[in-house]
Amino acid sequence: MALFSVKMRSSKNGLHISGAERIVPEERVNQVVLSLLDRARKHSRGRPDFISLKVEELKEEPVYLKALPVYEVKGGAPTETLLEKLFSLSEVPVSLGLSFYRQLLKGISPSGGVMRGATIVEVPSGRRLEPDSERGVRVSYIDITDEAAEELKRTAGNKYTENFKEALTLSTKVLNHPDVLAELCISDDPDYTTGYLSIKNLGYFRLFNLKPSGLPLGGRVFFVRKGVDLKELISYFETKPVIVSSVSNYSSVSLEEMEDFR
């Protein structure tokens, strides 16, 4: 059965507004195109003046993955205190992780704004590896099956959002690469303050109020091992089809309970 990638990107006055993608059988392409078109027109960041839709048949079979386990981090402690604890559970030095968290809040691109893609950071040096520091690196050719999405909606309950589903799908692909140690993400949507830190061999830690409400800055940072084959890594991110076909647990964890992950 042939599968097709359907991608949507929208912008206004040259500034990115939204993007989404699906991987679907040929008979669902028309339905998905209309759905993504409707989504582009109704985004909270405004009505776009440019919408791009791209449909292409996949040239290779997707890799099917189980979603990362999700841990909702309970509030009460300052955000940096939570991040400090989480980074201490990873192979990313705490000072390096917090440094890039602060950079995301200030505007991580050379121009001081939001990068179109993600930053790649070598651990432990902190050296940025992405070839274009304005564009960054995009993760593409991803989706989640309808069955897995329904199960995720059931397990997350009233904490489920479409943003969460898509972020978990993306992060599952990213952390599946053997040389990715962690991913930090803050949405650049001023109305969406929830973000996450995904850690190799642990899971996806969902953090609420990761940035001030109304701040139109954010982005993604991929922390990778020293000596990574950068060309292969970027090819994996940008071209390897991945579909999340099942989900793991969704639970909550406090600052004190994080010690159990050691």
Ligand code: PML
Given for the second form:
Amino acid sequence: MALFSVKMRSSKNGLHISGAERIVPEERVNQVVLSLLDRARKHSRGRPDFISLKVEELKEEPVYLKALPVYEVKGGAPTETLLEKLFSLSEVPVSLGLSFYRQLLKGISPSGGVMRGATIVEVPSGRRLEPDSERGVRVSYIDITDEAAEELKRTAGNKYTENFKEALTLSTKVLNHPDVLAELCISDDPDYTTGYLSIKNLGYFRLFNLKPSGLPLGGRVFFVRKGVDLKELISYFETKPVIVSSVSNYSSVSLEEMEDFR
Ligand code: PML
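What would the structure be for the form predicted in complex with the named molecule, given that what you showed me was the form predicted on its own?
All chains and molecules follow, beginning with the one already shown.
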């Protein structure tokens, strides 16, 4: 059965308000278009004066993936201490990881603001590889099945948010690329202080106070292996359809328990 990508983005006075996408069978396209339209019009960031809806038949079969395992990082220690420990479990040098964490909090675009897409960082050199550092690289053609989303809601309980579902879907696609070692994400929504670090072969680590409340800065950093085929990597992020069709565990981990991941 033919599958369709449905994408929505909205803005006001040229400034981005919201965006979302789905991949659905033909018979659900009308319903999904209406629900994305509804979502665009009721966004907490304000009433848009521009909404774009794009419907497109997929030209290739999607890859079906199991979501990354999720670990809620228990608080107690300073955020940088938690990140230091997590980066030490990855192939990203701790000093490089922390330096990009600080850059995200300061505004990582050349003009000192938020990038629309992600930064790509070569490990271990720290060289930025994204062709346009103001725009960054977008990850597109992603969705999660209703069944997997329901299961995620059940396992995450009161820690579930739509932002979390969408971020886990995106990160599952990103980490599935063999040359991606880790992804660091801080929301640019001033009120959303939960972010994550996903680590190759380990999972998605949720950190609850990754930035101070009220800060309108953030973004995503993809840490990649030296020698990566950049053209192929960007094409994978931007064009390969991926559907998350099942979920893994949702559990919590303390600073001390992180040692068990070694
Ligand atoms: C975003 O705003 O796009 C990032 C959302 C990060 C979600 C983190 C989480 O709740 O696990």
